[in-house]
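Below, in structure tokens: the form predicted alone, a single chain.
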Amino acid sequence: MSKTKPAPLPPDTVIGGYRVIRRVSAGGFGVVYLAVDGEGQQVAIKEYLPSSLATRAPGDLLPKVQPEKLSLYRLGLKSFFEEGRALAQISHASVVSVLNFFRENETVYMVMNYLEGATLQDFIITARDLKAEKVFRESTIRSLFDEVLRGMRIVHQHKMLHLDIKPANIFITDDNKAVMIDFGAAREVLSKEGNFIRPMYTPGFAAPEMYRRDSSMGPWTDIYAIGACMYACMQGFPPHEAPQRHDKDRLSIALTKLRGVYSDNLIEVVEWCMAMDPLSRPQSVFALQKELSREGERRYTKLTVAEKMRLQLDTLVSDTKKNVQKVGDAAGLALKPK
């Protein structure tokens, strides 16, 4: 039986001088509302409400936290509050604007600009469904991530990491601006301290070091996610998640199939960003920006017939090995004495 998610605040609830209009979205870490301020201006308000730690009945304002989970709840709350304070100091078109943050109802609320548009994830799904050769044009990918990287560079200069970059957290506004939303640093604190690491990460976009408690994270961790987002813009689907890549890494094969569709330079940039070893990735946003802006080095190498045959053969051999292994495992189970 699945655990019931905490109920959102009812419409017309007033918190911190803002009136809630409706719930916009809810995840494992919190709830986002559309609200209006005292002058009637629309804002987005994010409420700290981790479903793994807190419950709330419909109509209630205060979350309920079991005593054994209280210290972890407070740790996440403190981190969420500090994240709001840090983001409020950043003013950049590609970083969501935090207008206010406050404590109320034994939790914390972060007030942000209300953005109108759609997420990059929405655009990828729409473009993928058109079944064109290219999900996005290369020029679109380069200009989009140039914007995102400008914002991310400012974030890193403020000694912050995003830690949850994915297409669903890159918002494309109606006036065609790319904005990073829903930072995950506070969520990361809970992941390391609690026992629910995997559900808090987005498969395919989380760097390998995020799955290990003792690993060090830095700009290279966000850069892995940027590479994964570019991959999704090229393929229409996310890459395999890091633990799967440890067992069988087929990233190079997947990217090689895109030769001739996208330039060698862009393919190499994605592969560089998504290196399994953090030290093999760009160590700063500046290094990645420099490489991504190398317009003059674009080459579109078409696969030869022999290369296409080899790719198909490699894929076939790999799939055959997997099937043989599955059959062997099944046979082993069948022969095992009961």
Ligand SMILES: Nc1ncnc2c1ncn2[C@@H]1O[C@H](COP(=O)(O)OP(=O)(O)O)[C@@H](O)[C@H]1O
Contents of the next structure:
Amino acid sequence: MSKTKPAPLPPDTVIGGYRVIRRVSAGGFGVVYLAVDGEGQQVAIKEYLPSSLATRAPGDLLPKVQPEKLSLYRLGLKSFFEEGRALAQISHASVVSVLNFFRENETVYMVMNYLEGATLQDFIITARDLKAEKVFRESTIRSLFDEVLRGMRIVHQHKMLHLDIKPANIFITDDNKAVMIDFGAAREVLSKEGNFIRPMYTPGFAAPEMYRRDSSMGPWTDIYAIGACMYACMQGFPPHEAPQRHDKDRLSIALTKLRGVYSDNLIEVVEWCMAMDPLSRPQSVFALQKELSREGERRYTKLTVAEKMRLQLDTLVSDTKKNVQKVGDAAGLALKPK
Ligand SMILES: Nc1ncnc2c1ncn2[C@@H]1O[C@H](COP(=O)(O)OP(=O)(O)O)[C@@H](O)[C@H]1O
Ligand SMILES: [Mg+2]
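Having seen the form predicted alone, could you now give me the structure of the form predicted together with the named molecule?
Now the full complex is given, and it begins with the chain already shown.
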């Protein structure tokens, strides 16, 4: 199969009574369009069109699927449909609303309310580039995740896990609401077939048990990702990947550097959410919410002189290693710091 992405539906195509305005985004799993309904109301439509299983020529409506990939394609289609149905039962301001879903063109479409704004990822990149001491203020982080967690609690109550929480899947609307998008039950099923539609986990945000894909996944798996998102909001970049943390865990050191900038309580919450052992994390969204709302006890412990020296030493050692690497690279050597 060719590596080119399937062509999106052209503007003005009518599907299920909605008229396509333009493509908003194309991921490995499908295409998102801005469209309008019969009354001219804007909607977002997500089309199931996994680029590793299907192709579509420009101007065509039907995807082409190779016979040997058809069963997998159908399996993904079924779970995409089920994901839509499950999501449609959830009505919460912090969970994207599914208005409709329907089959057409031998695929499935999920109609959502159209959100205007940008993803948290976009905000982090913009804030980071400003190079301020803090990427986001503590109060911003707390209220943002308070909203996300309210939605997540409802999702978990519906026996669903998101499993791909990351800044790119948290949408911040122009009227300042945080909304979770991109629910991935379909990805789950497809991965069980052993055929990877796209990486099943996002490095840095995926809990260690996601890499094992065993029965230890639960609410705490999404909670790990929440911790990682908070970390990204504080640092401006994602934490190290879980497998890397297995070998050498630098999370505590990275968080120690944030002491005095963010409260001890917030730093402890992130560390708690991101515990490698699922049992050492908050076991429910409620437990996490409770801790996050402990406003009264906010302390900002500055680093002691000894701690500062230790951190400086640590930075010095890792910078030296990086420089050794650079010199090695420049000399064309495959020199890797240990
Ligand atoms: N309801 C929506 N309203 C507006 N834009 C959306 C909506 N849903 C998704 N998008 C846009 O499409 C992008 C991809 O959607 P997403 O559901 O995350 O799919 P994937 O990451 O699997 O491609 C999002 O980052 C966002 O920019
Ligand atoms: Mg996404």
